[in-house]
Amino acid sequence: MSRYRLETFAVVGAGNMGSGIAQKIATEGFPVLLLDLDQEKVERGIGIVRRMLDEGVERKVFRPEQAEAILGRIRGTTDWNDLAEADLVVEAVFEDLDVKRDVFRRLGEVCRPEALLATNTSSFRVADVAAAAAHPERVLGLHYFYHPAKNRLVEVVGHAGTDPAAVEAGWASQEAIAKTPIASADAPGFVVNRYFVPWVNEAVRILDDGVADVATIEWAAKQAFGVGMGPFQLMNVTGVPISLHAATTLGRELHPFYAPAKGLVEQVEGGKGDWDLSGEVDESRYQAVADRMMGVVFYVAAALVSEGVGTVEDVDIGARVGLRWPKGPFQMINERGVPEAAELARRVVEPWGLEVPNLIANPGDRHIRIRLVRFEERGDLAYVRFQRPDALNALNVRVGVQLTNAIERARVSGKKGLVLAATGKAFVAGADIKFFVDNLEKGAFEPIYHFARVGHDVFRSLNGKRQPSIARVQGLALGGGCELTLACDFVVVSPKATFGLPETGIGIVPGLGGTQRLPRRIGLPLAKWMVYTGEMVGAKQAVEIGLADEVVDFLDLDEACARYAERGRQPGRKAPQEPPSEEWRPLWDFFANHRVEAILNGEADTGGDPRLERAVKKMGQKSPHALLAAERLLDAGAEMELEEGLDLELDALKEVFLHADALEGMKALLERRRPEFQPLREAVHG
C-alpha cells in the first residue's frame, strides 16, 4: 500500500491556471484548497471558477446543482497553515524561479512530511524548483495545459531525486481527476512544449525570412496540421510575451536553434502587442511554409525521443490530447514517409549545425513504430497497457494485432500475472464504430467477422491460462472493454470505474463474448438487464453483483493487482442462481420471468418499481431486433458449455450486423442523432 494518500488537494496560486486546476479537481469529487497571497486574489480565482461553471451550465455540460456542488468543494484561503491537511499541493504561481522556490520553502514548513508537492512549471527544470524544498524527494512536476479544467493532458515529471513512489502517486492522482498523464524526463520544455514552442517560433522565422506574410503562414499552418488556430493567433490568445519567454528558455538551455526569432523579440520588446492577422492569403506559398513547419516538428520530436525525454507514443498523445492536433508528429512522419520527413528536418536544421537524429535518419524498416498497446514488466507482473486515450482506447484491427502480440509476450515472460491496464479516462470504451459503418456501407461483412473472430481468440487466451489475468479498470469499460474484463480471471477497479454494454442501443449485440461470459459472472437475469438496457454500472455496484472483484483507491490499484495475481488462475466461475442481495431481487425476478416481446408490448408488470420502470423505458429506446437476438443468445448459451456458447455468439453476428438496424444505429451514433429502428412487429415477424 502506498505511503501517500489522495483525499485532499490544494493549489497555490489563484490565477487562470491555478483556478482551472482547482476546478478540475473539484469537478472530479475531491475537496481542494485554493490559496493566494490576499483575499482579493482568492476571490478573483473563485470568481473565475464560477464564471466557467456558469458557462458550463449554459452549454448543458453541468446541471445547476452539479455546478454548485463543484464550487462547494473549493475553499479559498490566505492562510498557509491550512495546507497542513492537504495530501497533494500543486504550485501554480507565475513563471519566476525565485518565487517558485519561495513557495516550496514555505510548503516545507507547513505541509505534512508525507504530502506530495508538485510544480506546474513549464519553463524550469523540476530539480531547480525542488532545490528549495525541505523534502525534494517528494517534489515532482505536474505540467497542466490550458485550460486545465477542460484540457485532459498533464505531463508527470520526476527529477533525479524524486522518490519513485511519489512519481507513481502523482500519476495516480491525475488518473483520479480524470486527466490523461504522460511521462516526461526533467528536461527543458518537457515533451510537448519541446516541439510546440519551436513550431510557433518557426512561423516567425518564416515571416522574418520573407517567405510569406502572417495571413498566409496562419492559413498554411492550419491546412498542414489540421488545426483550428495557427501559430500567430495562438500567440495572441496565450500572450505573445509567453512565447518569447518559452523560446528564450529553450534557446538558453538547449541550442541557438531554439532561441526566439528576431521578429518575436521585436514584437514584444517593441511593444507591438498582438500580431496583425489580416491580409490576403497567397496559396502559392503553401508548400514552402508547410515544409518548414513540419521539418521543425519532425526534427524536435525525433530529437527528444532520442534523448530519452519522452516516448514516440507520448509525443503523439501530447499532440492529440494537449494541443488537439488531429495527428501526432510521428503519425505525420509515417504518412509523409520517413525518408521525406528526414529530408524536411535536415533542410531546417542543417544551417544551425545540427544533425537529423538516427530515429528518422536511419529508421531501419523505414517506418516509425507507434505502440497503441505497450508491454512492460513491473516487478512480478507483466503489464499490457492500452495507450490510445484520445480515442478512449477503442478496439480496432491495429489495436487487436498489437494486443495479441503483447499478450503473447506476457505469457512467455515468466511473470506471476498478466495485468491489462490503460491510459486516460477510459479502460477500453468499445470498438471502432466507424470501422463497422465503413464496411457495412460497402456491403462487406467479412472484415467485421474477421475482427470479431480475432477478438474472440484473444479473449479466450486470457482466462485460466498460464498466469492469472487481471483487468485493472481505472475508468470506462464499455462494450468490448467490458467484455475484455469478463474474459479475465479477476477485475480490480478504481472508484471511477464504469461498466456498460450499450450495443442494443446501436442495433447490434455484444459480440466479443458478452452474451456468454456476463451471465456466468452475474447471473442470467442481471445479464439480461445489462444487455437489454445498456445501463451503466458503477464501481460499487459492479462489486456487489460480481462484475468486479474489488474496488480500491487509484493509489492501490497496482498493489491490488499483485494480490490477485497471487491467487492463481480462475478457470471458470459458476453462474449465480440467486440475486446478490435483496436489493437486486426485483430486477432479478423481473428479467427472469419476462420475455423481451412482453416487456416491449407493455405486458410485463413493473409494480411501479422505479428501477424497473427505468429499465422498461430504456428498452423502448433500443433496437427490437437486437434485443430479440440478444435474448436468443443469452437463453441458448445458458444451456451450453462456455466454448460452445462463444461459437454460437460469433456465428450469430452476420444475421445481426446485416440487419438494417445495425447500420442505422451505428450511423446515428456517429451523426449524434436518435436512431430510427424497425418496429417490434417487423422484428418478430420479419
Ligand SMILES: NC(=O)c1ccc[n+]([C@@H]2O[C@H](COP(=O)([O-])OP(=O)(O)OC[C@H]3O[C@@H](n4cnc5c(N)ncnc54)[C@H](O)[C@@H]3O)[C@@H](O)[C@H]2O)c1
Contents of the next structure:
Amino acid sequence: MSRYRLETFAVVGAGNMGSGIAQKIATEGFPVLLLDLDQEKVERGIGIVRRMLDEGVERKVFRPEQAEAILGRIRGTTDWNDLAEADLVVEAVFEDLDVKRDVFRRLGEVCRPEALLATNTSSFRVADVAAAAAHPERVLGLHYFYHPAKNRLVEVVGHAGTDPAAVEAGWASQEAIAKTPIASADAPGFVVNRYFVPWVNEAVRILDDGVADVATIEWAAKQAFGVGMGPFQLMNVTGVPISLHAATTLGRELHPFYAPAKGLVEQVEGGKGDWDLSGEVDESRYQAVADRMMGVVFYVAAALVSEGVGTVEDVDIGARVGLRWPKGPFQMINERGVPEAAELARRVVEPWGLEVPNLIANPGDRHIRIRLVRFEERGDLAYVRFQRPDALNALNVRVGVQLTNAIERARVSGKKGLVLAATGKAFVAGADIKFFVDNLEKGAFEPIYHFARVGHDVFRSLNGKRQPSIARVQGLALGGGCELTLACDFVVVSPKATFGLPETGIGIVPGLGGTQRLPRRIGLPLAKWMVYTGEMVGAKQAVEIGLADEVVDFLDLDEACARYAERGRQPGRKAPQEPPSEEWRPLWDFFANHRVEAILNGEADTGGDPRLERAVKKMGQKSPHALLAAERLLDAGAEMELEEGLDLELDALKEVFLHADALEGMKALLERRRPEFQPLREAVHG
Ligand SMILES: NC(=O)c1ccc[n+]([C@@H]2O[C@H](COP(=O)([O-])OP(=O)(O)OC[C@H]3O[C@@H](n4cnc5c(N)ncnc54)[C@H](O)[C@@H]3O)[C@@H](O)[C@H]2O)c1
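Beyond the form predicted on its own, can we have the form predicted in complex with the named molecule?
The complete assembly is shown below, putting the previous chain first.
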C-alpha cells in the first residue's frame, strides 16, 4: 500500500482558483476543507461554488440534490489546526513567494507527516516554494487552469527533491478527481504557459512593430489557431497585468525573448486598462500575423521538449485540454510541414540570437512523432499507456498500429508484466465511430474490417503470452475498451472504473472479441445481459461478476498491477456455469432461458422483477438485427474453442456493418438523436 492516503483533501486560499479546485474535489465525491484568512473570505469562496453549482443545475448538468451534496462536502474553515486531518493540501493563495512560503511553513506545523502538499503557483519554481516546508520531499506542484472545476488539465510537477512516490501519489490524486494530468519539470511556465504566454506576448510585439492593428491580430490569431478568443481579448478577460507579470517572469528566468513586449509594459504601467478591440480587420495582413504567432509557438514547443520540460504529447494535450485549441502545436507543425514550421520559428527567434532546436530544425523524420500510445518502463513492469484523453482514448487504426508496436516493445523488454493504462477520465471509451460512419457512407467495408483485424491480432497477443498482461482501468472502459480488458490476463480497477458494451444500441455487435471473451469470464447468461442491454457495470459489480479481479484505491493501482504480474500468465479462464451469487440468479436464469426474439415479443416472463423489466426495456431500444447477430455469436461461441469463436466474430462483421441499422445507429450517435432501427419482423425475416 502507498504510504500516502487520499481520503480528505484541503485547499488553502478560497479565491477564484481555490474555490474551483475545492468544487471539483467535492464533485468527485471527496470531502474537502477550504481555508482562508477570515470567515468572510471563506464564505465568499463558498459563495462562488454555490453560484457555479446553481448554474450547473440550471443547465441540467446536476440535479439540485447533487449540487447540495457537493456543497455539503466542502467545509469552510479559518482554523489551520483543521488541516491536521488532510491527506492532500493544495495551496492556492496570492502569487507572492513570501506568502506562499509562509503557508508551507504553517502546513509543516499542522499537517500529518505523511500529508502531500501541493502548490498551484503559476510563476515560481516549486522548489522555491517547497524550501520553506518541513518536508520538501512531500511538496509538489499541481498547476490547474481556469476554471478549475471545468477545465480538466492539471500539470503535475515534482521538484528535484520531491519523493518520486509523492509525485506518483499526486498524479493518482488527480486521476481520482477525474482530472487530466500531464507531467512537467519544475521549469518556468511549466509546459503550457511556457508557450501560451509568448503566444500572447507576440501579439503585442506584432502590434508594436506596426505589422497590424489589434482587431486584425485578434482576427488572424483566431483564424490561424481555431480559437474562440484572440490574445487581446484573453488578456482583457484574465487581466492585462497578469500577462505582463507572466511574461516578466519568463523573461527573467529564461531569456529576453520571453520578456514582455514594450506595448504590454506601456499598457499596464500607463494605466491604459483593457485593450481596445475595435477596428477594421485588414485581411491582407493575415499571413504576416499568423506566421509570426505560429513561429513563436513552434519554437517554444520544440525548445521545451528539447529541454525535457515536457513531452511532445503533453504539449499537445495541454493545448487541447487546457487551452481548448483544436490542435496542439506539434499537430500544427506536422500539418504545416516540419521544414516550413522550422523556418517560421527561425524567422521569429533569429533576431534574438536563439537557435531553432534540432527537434524541428533537423528532424530525423518527415513528421514529428506524436504517440497516441506510449511505452514506458517502470520498475519491473512495462507500461503501455493510451494518451489521447480528449478523445477518451478511443481506438482507431493509428492507435491500433501504435498499440501493436508498444506491446511488442513491452514483450522484448523482458519485464515481468505488461500493464495497459490510460491518461484522463476514460480508460478506453470504444472506437472512433466517425471512422466507421465515414467509411460506411462511402460504401467501404474493407477499412473497417482491416481495423477489426488489427484489433483482433493485437488483443490476441495479450492473454496467456510470455508476460502476464494487466489492464489498469482507472475510468470508463466501454466497447472496444471493455473488450481490451477482457483480452488481458488480469483486470485491476479503481473505484471509478465502469464497464459497458453499448454496441447493440448503435446497430452493431462487439467486434473485438467481446462476444467470445465475455462469456468465458462472466458466464453466457450475464454476457447476454451485458451485450443485449448495454448496461453499465461499476467497479464493485465488475469484481462480483468476474469482469475485474480487484478494485483498489487510485493510489494503489500500480502496486496492485505489480502484484498481479507476480502471479504469472493466466491462459484460458473457465466460463462460470453458475451465477456469482443468489442476487444475480434472476438475471442469470432469465437470459439463460429466453431467446432474443421471445424477449422482444414480450413473451418472456419477468415476474415483475424490476431488474428484468429494466433489461427488457433497454433491449427495446436496441437494434433487433444487432441483438439477433449478437445472440448467434454468443451461442455459437459457447460451443467452440476461443480461437474459433474469435474468427467467427470477425467473419460476422461484414453482415453486421453492412446492415442499415449499423449506419443509422452510429449516425444517430454522432448526431445525438435516437436511432430508428428496422423492426424485429424485418430483422428476423429480412
Ligand atoms: N487565476 C488563474 O487563472 C490561475 C491559474 C493557475 C494558477 N493560478 C495561481 O493560483 C493561485 C491563486 O490565484 P487566484 O486567482 O485564485 O487568486 P485570488 O486572489 O482569487 O485568491 C487568493 C486567495 O488566497 C487567500 N489568501 C491569501 N493569503 C492567504 C494565506 N496566507 N492563507 C490563507 N489564504 C490566503 C486570499 O484571501 C484569497 O481568497 C496563485 O498562485 C495563482 O498564480 C491562477
